[in-house]
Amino acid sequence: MQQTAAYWLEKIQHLELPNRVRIMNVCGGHERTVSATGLRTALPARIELIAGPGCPVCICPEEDIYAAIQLALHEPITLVAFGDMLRVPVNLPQREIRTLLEARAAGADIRAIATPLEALQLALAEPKRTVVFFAAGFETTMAPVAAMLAQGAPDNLLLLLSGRRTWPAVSMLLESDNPGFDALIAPGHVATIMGADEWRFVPERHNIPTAIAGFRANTLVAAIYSVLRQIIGNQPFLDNCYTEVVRPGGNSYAQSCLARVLGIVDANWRGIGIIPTSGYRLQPEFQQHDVQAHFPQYADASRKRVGKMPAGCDCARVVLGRINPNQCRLYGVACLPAQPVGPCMVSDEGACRIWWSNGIRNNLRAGTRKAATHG
């Protein structure tokens, strides 16, 4: 029988904690649970929970979004993407088309989907129509995309691939001069696919306590208790607090699909830069599904020079856990869910959107009263 979140909170209250403990939760789903349950206020004040780089919409390269917009506007295709991607703005003047949603309003055939299967069904239903799937996401999204191609997809289904791997971003932080956290809560959904063992490098190479958690409050608080015990005992290890679905080796079929269909490459993260071995590309066997093989003119390398976060936007620092969302200069002032400036205010997995949705309206840099007028 699993213990409740209240049980683990009570046990945490009795721990002899250091003066300050910084715990990073990698996953946007973890951050939703933390914020929605008020967990930060339920924990002792000396425990700081930090939102990490677990939002694929937030780090999707600006040049990929720009290419998707231009493709949809200028080619006779149907472009499909996960709903959040339609609202992410690129760095263009206000008078120009800056989002996929604006491109749809201008006449482009752009449709929101929830799963890769919807892209496949559309391509099968309209065999004479070129369907471009703008596939952004982490391992849990890339695995079903890979399986879809491995099982056989029609030639009229193309991919604009913007997939990323989670652990290299954490590795980059740990290898920096200032990682910014003392313990790690690893993402249960990624570990379900790739296996718990993928995260062993954190305690074994970097001496950082680590626990894998699911999305319910009880497994998340159990993971927090685990890393606190590891800190107190000075014995970092990897603890799997999501054993009902996470196994040491993960899902072998999903991994075989990923290996067959996708190769691993260095990849750009918006506002952060190139992270080694953090991205995916289609293997040669599946190159006929690569949108760049059919429309190479839309791979505009010049966009990489302007593909950072918009002026004044601190999304990259939020993603890296360097600041809290309400320490961004634009949070709640110029950047709001209805009119997002940066991608972290767009996605339900973005820390800024999560904080705003859960009632945190004070901008610590612009002043509470000014930010509240937009609430």
The other form holds:
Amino acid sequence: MQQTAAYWLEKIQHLELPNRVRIMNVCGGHERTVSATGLRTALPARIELIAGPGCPVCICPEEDIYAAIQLALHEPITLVAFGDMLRVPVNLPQREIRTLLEARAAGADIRAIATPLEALQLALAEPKRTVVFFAAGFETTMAPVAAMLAQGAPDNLLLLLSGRRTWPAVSMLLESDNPGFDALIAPGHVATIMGADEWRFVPERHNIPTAIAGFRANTLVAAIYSVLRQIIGNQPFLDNCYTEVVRPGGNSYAQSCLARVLGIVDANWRGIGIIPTSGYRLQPEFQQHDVQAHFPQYADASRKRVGKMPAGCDCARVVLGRINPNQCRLYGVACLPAQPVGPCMVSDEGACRIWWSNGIRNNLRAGTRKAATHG
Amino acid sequence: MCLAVPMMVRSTNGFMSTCEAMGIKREVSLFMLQDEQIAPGDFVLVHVGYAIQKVSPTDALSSWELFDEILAANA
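Please show me the structure of the same protein in the form predicted together with the partner chain, now that we have looked at it in the form predicted alone.
Expanding to the full complex; the earlier chain stays at the top.
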């Protein structure tokens, strides 16, 4: 039987901890559990829980969103995307169309979907309509996208592929001069698809204690307890605290779909830059679904701040876990869920949005008074 | 975006199924669970309309408690 979160918290209270322990999660779902349960305040003050790169919408290339907007505005197509993507602004002056939602208001045919199956059904129902599926997401989401194509999709369904892989971002941090964390909570649903073993490199190559966690408070606190024990014993290993669904090798059929449909490429992360082997491209067999082969003219590298985060926005540093959301000077001041500046305040997986939704109102850069007025 | 919900399989038709969670029914693809035996009454973990893993009834029910908490927090 599984122990409760209170059981693990009690055990953590009795550990002899080092002065400072920084534990990073790389999943918006984990951050939501951490924030919603008030785990940061329940743990000893020496433990810092850091929200790392866990939001695919937040790092979705700005140039891809721009291309999606321009395509939808200028071509006779239907553009579909997961709902979060519709409100992320690109770097254009305020008077111009900056989000997919604004493009829809201007007459473009843009629809929010909840599953790749909706994109498929739309394309099947209207064979003469070109449907462009703007697909962002980590491995958990890209596996269903790959499965949809592997099963068979009509040629009028095109993909604007902005999927990313999580472990290369963690690897990039670990290879840097200052990784910024002492232990890792690995993402449970990425590991459900790709397997626990994909995260072995973290303890084995970098000596960083690692535990895969689920999304309930008890498995998350169990994973925190595990990495703390690993730190204290100086014996990093890969612990799987989400054995309910995470197998060592993952879902091998899902992986076979990914491998058949998608190849691996170096890819851009918004505001961060190119991360080696962190992106996907369609395999030659599926090239007929590549939107860039049909509409190459919508990549515009000459715009100001192309690919960057918005001016003044610290989302890139938030995504990398370099700062907390409320250390961005825009947090809760110019940037709010109703009028987001940066993508981390748009997406339900974004650390800023999660912190704000859970009542954190103090902006450490701008002062509490100003931020609190926006309630 | 990697949020996944455990759902109970109500019926199957080839790779498609009708699944239910907390009174809500959805069409769910079982395409990625071809290596598993899935029958009505089983629980699967569903992400963006696709079942990504089979789960035990106990784990499914305790996850629903989490979603109740998330819904309450966002209400």
